[in-house]
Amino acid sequence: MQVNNSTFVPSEQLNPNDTVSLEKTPITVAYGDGIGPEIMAATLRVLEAAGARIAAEEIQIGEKVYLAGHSSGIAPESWNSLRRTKVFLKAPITTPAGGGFKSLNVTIRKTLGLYANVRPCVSYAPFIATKHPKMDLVIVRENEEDLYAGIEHRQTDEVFQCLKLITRPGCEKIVRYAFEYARSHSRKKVTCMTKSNIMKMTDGLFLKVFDEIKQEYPELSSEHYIIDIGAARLATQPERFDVIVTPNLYGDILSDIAAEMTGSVGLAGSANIGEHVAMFEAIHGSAPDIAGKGIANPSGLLLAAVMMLVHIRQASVASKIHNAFLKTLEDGLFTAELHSSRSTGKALNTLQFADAVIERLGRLPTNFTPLHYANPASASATTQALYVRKALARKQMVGVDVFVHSADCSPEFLAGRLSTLATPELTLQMITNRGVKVWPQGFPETFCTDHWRCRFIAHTKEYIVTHQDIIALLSRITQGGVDVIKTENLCTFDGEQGFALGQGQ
């Protein structure tokens, strides 16, 4: 039985002969909330016993910091540690109930440019029950943008908005990372999952970049799935996947599902990789309901620490710990979460499980294939840029979408009102409600809210719209008593339309 050997450095080949410093590597450690302090203590206990050469400095994050008045969950001085050590081993935290508190994970990932979230999902059958004993895949999730940009607004009484931002740099970095990861880890296939059939511009860009970059890796198989059928296939046939690359939201959902399919999300660690800083964590939450009972499973954080050790070029220690972990599973030793009739003796508490791993340091598993990590090559060996900025396109404005708030009116009434307020340069072409065209020639069956998109287009194809034209239009509309929510300029880029049609247009 084989568990794949996974390390986490983009665009670099592995070189087991690289020299390794015997000096201690500074890392930043956060014990977190709930079960966080317990599983962190167990993890550091194993690392120390295995001879990990680390110098840990602790920072406070999470619930206490939130309640002390820091809405991000991290105090300003803690950033200094993260930027200095560039390596963060983080336990789960609790976000207080109620509004006003931002996700700490998202804040750290975006602030420090941790663009790649890497989650190996491996089954440990027959020692841990799973319906998918041959599962061995890695999900590479874009980590900084998509709906996780967190740009939300309430626009009317009835409508709220969340902006989905997909960028070419973000797509190129994560897709190239996935292919480099597959190449350097002897993986055979990279699968892209999007919803490009519906979101043709945002997810369409992600797929377009995937199709471009895959040409640079002819030795690797590649494929694309629409996310719904891709998720269905993952749930029933995970063995058909190897490396999956996907935008942020889909990757977040898929990776938790895949981890649970291996037997438990408590087994999964993750790496958050950037060009300058890396963060390592378990994928599960702080589980406050069992905090302080000493029964939490430290496996996810321990395996995240294994990833960290490879990242800081202590591959031999990482191998020693991971093999001891596998041997512990083979010997039927588990915490309460995974204890079953196949287990040996009673369920272990958190520190007892750590001690069981320590006892097996230096021993190799017999059912699982022993792991032998290699240190990543030095950064100077990287020749492939993650992203190359391209020449600017020729951008021309051809119209504007004006979003307005208007309750208790028909599309025909609104169209008549706006048509009288239009300017000679800009003509009302279409009105949509929740994306569906309701004027002209809308259907009475279409349900409408109080939020309308009103598209104005240049009066001739040859006319180039200016910002002054849009200002003049907005001036007439607002003076006419219409409540304008926002506008979106309609542009072409090198002649290619840079905006979507309305549904039904």
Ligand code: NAD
Contents of the next structure:
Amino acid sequence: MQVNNSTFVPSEQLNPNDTVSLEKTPITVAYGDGIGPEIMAATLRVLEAAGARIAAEEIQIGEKVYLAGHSSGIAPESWNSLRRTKVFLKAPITTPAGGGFKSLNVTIRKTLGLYANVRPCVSYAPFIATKHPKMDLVIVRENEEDLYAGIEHRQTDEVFQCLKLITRPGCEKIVRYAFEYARSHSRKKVTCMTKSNIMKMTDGLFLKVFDEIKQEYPELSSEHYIIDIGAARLATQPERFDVIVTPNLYGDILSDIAAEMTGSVGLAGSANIGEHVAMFEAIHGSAPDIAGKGIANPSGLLLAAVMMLVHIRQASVASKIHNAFLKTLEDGLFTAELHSSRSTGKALNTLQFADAVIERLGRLPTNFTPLHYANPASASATTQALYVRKALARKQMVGVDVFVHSADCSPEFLAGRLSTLATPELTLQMITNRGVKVWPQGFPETFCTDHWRCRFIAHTKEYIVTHQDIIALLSRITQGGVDVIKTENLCTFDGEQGFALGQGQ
Ligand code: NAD
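Right, the form predicted on its own is done, so what does the form predicted in complex with this ligand look like?
Full assembly next; the chain just shown is listed first.
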């Protein structure tokens, strides 16, 4: 029985120059909501018993802070602690239902630039029942971009929009992180998952960057899956995967599925890594259904704390705790949600589970392979830049998409109206509805809503459109009584088209 935990580094890779400081490392701790205080107390108890050299500063986050009037869920002064310690051990929080509250998790990740969300998902068979006993993979999820930019608007009576933002530096950072992670953790393969066949520009960029960066890691195999079949394969044959790198939304969904497949969402920890700060948390939420009962599984937060200890260069303490945790599982000791006929005695409560781990500190698992973490190489040892800003491209405007709100109108009627309002510089080229071309030569079967994208193109191929041309066009259109929602400039970058065609164009 082998557990090749994702953060495991073989002992022969231990850097002999790593020095162990006996000073306590300041960390920021938040107890969170729901089961948060229970699993944090259990986790800190294990850390203390194992001899972790940490000085914890507590901050308040979550429901109480939201309800006290901070709509971000964190008081302004708490940022000072995070910026000072640069290490955050965080219990889950409850996001109040209803409007007006933004997710604090997303706020923290984005404000502190925590671009990589690293989620190891490992099976503990035969001690924890799972259909996938050979699962041992790490999901490296992009953590700041994609639909999580949170830029949403209601544009018409019928249409709501969420912008999907993918940047080249963002792709380079996460893809390079995934390859560096695979290399430094003795992994063999990096799999990229995107929907680049549909979102050719955004997901297409992610894949393009993956294809560029993989060339620098010839010793690692690499592959790409379209996310739908990739997710299906992950759910049925997880043993095929090693390190998976993927944009934010796909990674969020995949990692919960993968964690649940190992037996319980309560088992997985995660690291949120930035260039300056790192945050460690369980992947599950505040579990209000079992809060206050003292029965929650602290393993997710405990394993997140193990990742934190490696990060702050206390690898030997991390190994001691992780081995004791594995031994606890081998001894058949579980919290209620994992307890079964194969377990030993009664289900343990949260603190009893922590105490069972504490009793086993210093012992090694006999079925699972014992873990020996290595302190990470110091930052100065890393020569590879996470991203390289490219020289500015030659950008030329060739047209404009004008988005229009109009109920109860046909494409032909709208086209007739806009054609008469167009300026000599810009010609109406097409109209789409929800991205599908409906003029010219649309299909009567196409369902239309009240939101139209009207593409105006320079009247000749050579003409370079100016902002003044667009302002003149908008003046005429709006004076003609058309309700303009917004515009998107159509540009080329070094001659390459920077916009997608309409569906059916
Ligand atoms: P959840 O993860 O809290 O709970 C899902 C299910 O898993 C529940 O049945 C719960 O009892 C169980 N579960 C979760 N953790 C467990 C543990 N450690 N031990 C035993 N069982 C466990 O998801 P949810 O119910 O969708 O969300 C509850 C709240 O948590 C929401 O307000 C949500 O916004 C928030 N949330 C926070 C975070 C975070 O802070 N990182 C992450 C996800 C959800």
